[in-house]
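The form predicted alone is given below as one chain in structure tokens.
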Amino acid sequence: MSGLFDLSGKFALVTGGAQGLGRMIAEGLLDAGATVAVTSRKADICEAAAAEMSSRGRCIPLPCDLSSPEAAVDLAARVREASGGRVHVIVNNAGKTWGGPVDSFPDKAWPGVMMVNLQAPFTLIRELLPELDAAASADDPARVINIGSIAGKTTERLSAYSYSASKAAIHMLSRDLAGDLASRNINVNAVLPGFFPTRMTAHMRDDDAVDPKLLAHIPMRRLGRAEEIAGTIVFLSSAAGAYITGAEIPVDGGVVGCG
């Protein structure tokens, strides 16, 4: 069992991976023996987060702002050269929420939330499908694993319409992914966080205090720990994983099973 969860000469990508969740998943991919090359839209946060990291192992910082099918197309071709033509593991983190009542929810919280949450981990995805056949085998496929969010799998009056239905589509295509990529030995999964302290929960929390009503509505009563997330990244990365493709994977304390 000792090497089940063993990354060690594994290449991985985690856009979105300088801050919030996708730190946290960098970060466990690191400890996992993963070289680990992360996104940020600012190039100081992702350079100096991938500073901080390389204590844990090697980490590649890749500035790019996922705003665009071309901007994607770039970070690719930026992978490509970095990765040395083999992609072990995609993590599609990067994401982009708008909130608003639904009187007044603008049409321009529609493109840019589909942009960054769907239409770019595709691109990402199509425009690397070499480097992860390269490093994909019947015994030890590649891995994409799209994070997408209960939000997209039940109702969580949000008032983030385009953020909800951006999550569900990335659930969708992921199965769809998995359905025609297995034959490839690339295997497509999405996982569901629930409620992290991250930036996006900021407004739920005062430091170490969560909203009672947050917690009431998660039957575990607590919010998810880093290690929780990095775990489940990781196991879907490792050779414990490779039988799992085309799944739906909430972590989030029970708000989906229990619901």
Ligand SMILES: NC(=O)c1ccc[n+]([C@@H]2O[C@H](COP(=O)([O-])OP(=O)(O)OC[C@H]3O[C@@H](n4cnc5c(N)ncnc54)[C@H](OP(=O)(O)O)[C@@H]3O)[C@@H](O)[C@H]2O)c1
The other form holds:
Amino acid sequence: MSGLFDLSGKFALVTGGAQGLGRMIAEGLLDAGATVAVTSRKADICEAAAAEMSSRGRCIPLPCDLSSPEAAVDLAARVREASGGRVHVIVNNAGKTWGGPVDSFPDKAWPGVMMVNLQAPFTLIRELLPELDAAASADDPARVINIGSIAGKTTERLSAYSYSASKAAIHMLSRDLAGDLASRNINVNAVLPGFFPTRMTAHMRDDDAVDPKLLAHIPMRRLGRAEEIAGTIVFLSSAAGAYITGAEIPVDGGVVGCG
Ligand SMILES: NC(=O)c1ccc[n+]([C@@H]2O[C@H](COP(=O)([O-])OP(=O)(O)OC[C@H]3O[C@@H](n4cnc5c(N)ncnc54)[C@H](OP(=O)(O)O)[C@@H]3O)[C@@H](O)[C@H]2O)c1
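Right, the form predicted alone is done; let's see the coordinates for the form predicted together with the named molecule.
Shown next: the complete complex, the earlier chain at its head.
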């Protein structure tokens, strides 16, 4: 088992890696030995986060707002330069949501959510294919991990229509790409978080007390922890996860599996 989860010498990109779930993931990858590039919309937040995480390993700040395909192309160019031409792991984690009642759910709640959650990840993968190819081998494939959501798998009644549709779409996109890229030794998987204590779920918590109705909905009766999302991503990025592609992996205390 020695070295099974070791990521020394690997280069990983985590979009939205300065905060929230992305930060948990970036820290896990750094602890496993990878060099990690993280993004955030604000340059000062991105740089401060990377500086803080540098105590764990080499962490590179790449500020960017993924609100357009052009921004994803630009980010890919900076990743190309920072990585020296080999990208072993891409974690498409940056995500945007919008909630509102169905009767007044606005048209403007669609394009931004679909761009950040679906199209930008695709553009980033497409642009970085040469760098994934350069890092990939039959024994040790390159890895793309798309962060979906249980909201794209079950009806969570969140009134987040564009969000849940975008997440269902990225699950399918992951499987499509997995099929097309398996022969190039690039594994593509979707990880489906349940409820984790980040900004995105802040409205479900009150001073860290979790809504009892939410807890009753989760078979394990608690939120997810940082090491549980980080551990799943490290596993999928490592030798231990090399034979897994085209999978949708819920990390959700049983919401999907026991539903
Ligand atoms: N928390 C949960 O329970 C949960 C459950 C299921 C799925 N997820 C998924 O997990 C991922 C991370 O979410 P989170 O829970 O950590 O929520 P969060 O704290 O709101 O973080 C969202 C992340 O996305 C980035 N982001 C948002 N809009 C962006 C844009 N236009 N361009 C570039 N980056 C952008 C943010 O970066 P900056 O703010 O730093 O710019 C931040 O890192 C998302 O894909 C989300 O859908 C979370």
